[in-house]
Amino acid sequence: MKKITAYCRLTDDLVILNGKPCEISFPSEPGPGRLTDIYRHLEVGYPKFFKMDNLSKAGFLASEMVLRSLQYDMETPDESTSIVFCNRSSSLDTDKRFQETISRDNYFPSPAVFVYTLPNIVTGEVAIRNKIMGETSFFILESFDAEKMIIFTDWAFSSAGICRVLCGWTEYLDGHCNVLVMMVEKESDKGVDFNKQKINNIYRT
């Protein structure tokens, strides 16, 4: 039976792991700084994420939080597992940003802000971090639908060799984050049940 075995909450005002909240404090208000705050709360140790849009950082963070939950092994190859994320508002925080560079500076547009106008880009971020070769995928949709989210992971499970995937829903725009990454397990006796109701009930947090 599938089972949700991690997941992570992240908002303006909530880290939520597994059920509980993170201590963390925060200098910085509600906004990218937060993110930051919780990347440096976490000692993560990738300077990367600094090169990273907004959306692809809330991604990320929520990532590492369930995987490392789990002990995962992030230098190992990870055929395995797959992701899947949606949103609502695709890589329009990008896109407003990148359009502010071609306004502001005469129509020479930031190469290193257009290419994070795609909202995939989060999911290529994780896996590369991580090392996971799954297929990776990103869906756009009117508003949070556990059911879909159902359905986008059977379909990742189709996939021979699949028995992880790591889904959930990234919505990060004009400075407000609303994020659940959960790991869903394709057979395991631990965690809770994935089904719509138990997701809708974990996004209520």
Given for the second form:
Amino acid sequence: MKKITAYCRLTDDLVILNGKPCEISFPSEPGPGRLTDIYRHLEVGYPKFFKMDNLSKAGFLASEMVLRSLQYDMETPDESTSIVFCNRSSSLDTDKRFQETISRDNYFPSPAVFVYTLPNIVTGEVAIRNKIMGETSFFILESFDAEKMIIFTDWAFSSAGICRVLCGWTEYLDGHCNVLVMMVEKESDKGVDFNKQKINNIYRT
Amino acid sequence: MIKPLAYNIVSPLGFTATDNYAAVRRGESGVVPCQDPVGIPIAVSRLDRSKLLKAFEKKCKPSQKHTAPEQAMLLSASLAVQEAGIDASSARTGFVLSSTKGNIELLGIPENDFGRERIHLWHNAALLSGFFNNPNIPLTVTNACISGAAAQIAAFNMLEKGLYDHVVVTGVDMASDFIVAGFQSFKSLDPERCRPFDARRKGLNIGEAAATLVFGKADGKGISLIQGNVRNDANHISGPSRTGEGLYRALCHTLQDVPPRDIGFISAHGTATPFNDQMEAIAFARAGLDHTPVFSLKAHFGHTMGAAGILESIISIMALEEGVVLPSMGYKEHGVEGELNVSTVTAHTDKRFMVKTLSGFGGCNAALLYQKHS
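Any chance you could show the form predicted in complex with the partner chain after that form predicted on its own?
Now the full complex is given, and it begins with the chain already shown.
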């Protein structure tokens, strides 16, 4: 039976790991600075983090907490795990930043910003950090939809050899963060049932 | 297994799949010289806006104003749905949109009269399904340059798991200043028509297109999509793996039951950037495909991004149907290390399988396997 074996909820003022709020002091005002606060609190030690856009930072941190809590082996290449994320606003937060760099009178487009104008880059960041070589996919929906997330996860499991899916709603726009990342195991007797009601309960906390 | 019931391509080479395929067979290209937003020479395959609008208004009879990508998307989907003869308004029909940047051009026009939500990809998808009065929530796939393959895999799963009886998959992207400036900042644009796998290749051309595949369940006749997989390099967000890791692995799963000798050709991603083409050559060789004919369609259409996987699958399906291997336009002198059988002439093939591959930013790679039934 499919189970959620770990999950992380990340919003502007909330960090919840496996149902428990994390005591994190936020020196920064609400906004993107708090993602760096979380990074420092967790002592991640991954300088690439600072190059990421806010969507990637948020998805990365939530994934980091989920995988840490499962003592996931990030050193060994792993083709049995897939990453399937979705959101409402794609990479619009960074699209706006990039747009500012291509106005006629102030033209200095940067590849370091442009690459983040694709929402699936966050799945790549998590894959690189953890040597995950399964599928990485990104879908857009108008609003959070637990039923659809179950369907996407189901599809990911139908590719040969996949037994775990890191499934997430990773939304970041205009300084506001709304993220849920769950590890879903294909066959597990431990964890929370992977169904609509349970996902909605976790999302609404 | 699923099968394409009908397909359409809206590109500078024509507004039907038949016209586009004929243009490819004649060796035509939509790629023409132009300039980037600050006047640097580039080459782009651009849709003529007035021709597009005329064809769109004639076919779709819109009651409101639409952006160019919306026009191309709706025109392509309408033509394909009509040809398939399916009931697109049925709850048993699903819609999948494949796009990387949709209406991104609106970001540069703050005073546009389209409203704030029009910039969103889910809005594009809702416009697509809404146009056909379809009651289902449409799906948008946005997985960089492999979106068009990922969208077909989504359709595959929707049909295999019985969610729908028919799925309409439409891909669209335009050569907006946004995208052109971005690729230019990466220094990955060729100022001339691109040369995939060639020694003198300098980079890619951006291309504009919409393309649609209407899928139903396979019936053992015609052409079927029998397998598709996505795998990640876990290496770099904007550079391909030096060992072709993700593409090699996607190919291994996709070709599990089909030996390389049965594959007529590979329709590669072949963007004509130095790194991409080299990576593909390595992955194909590792997968035992170093003798299989390979071509890229990028010199005909440019890189059509969210539409690429769908557009290039359609041309390749038509080639498989006709029993020909297409020449890889722009290729003259071998430009990748190692063995790679780049196709240089139109050749006949009796083989029944073809492979479509794509790779993209974020380290993602996709392989699709199509079969022709006798």
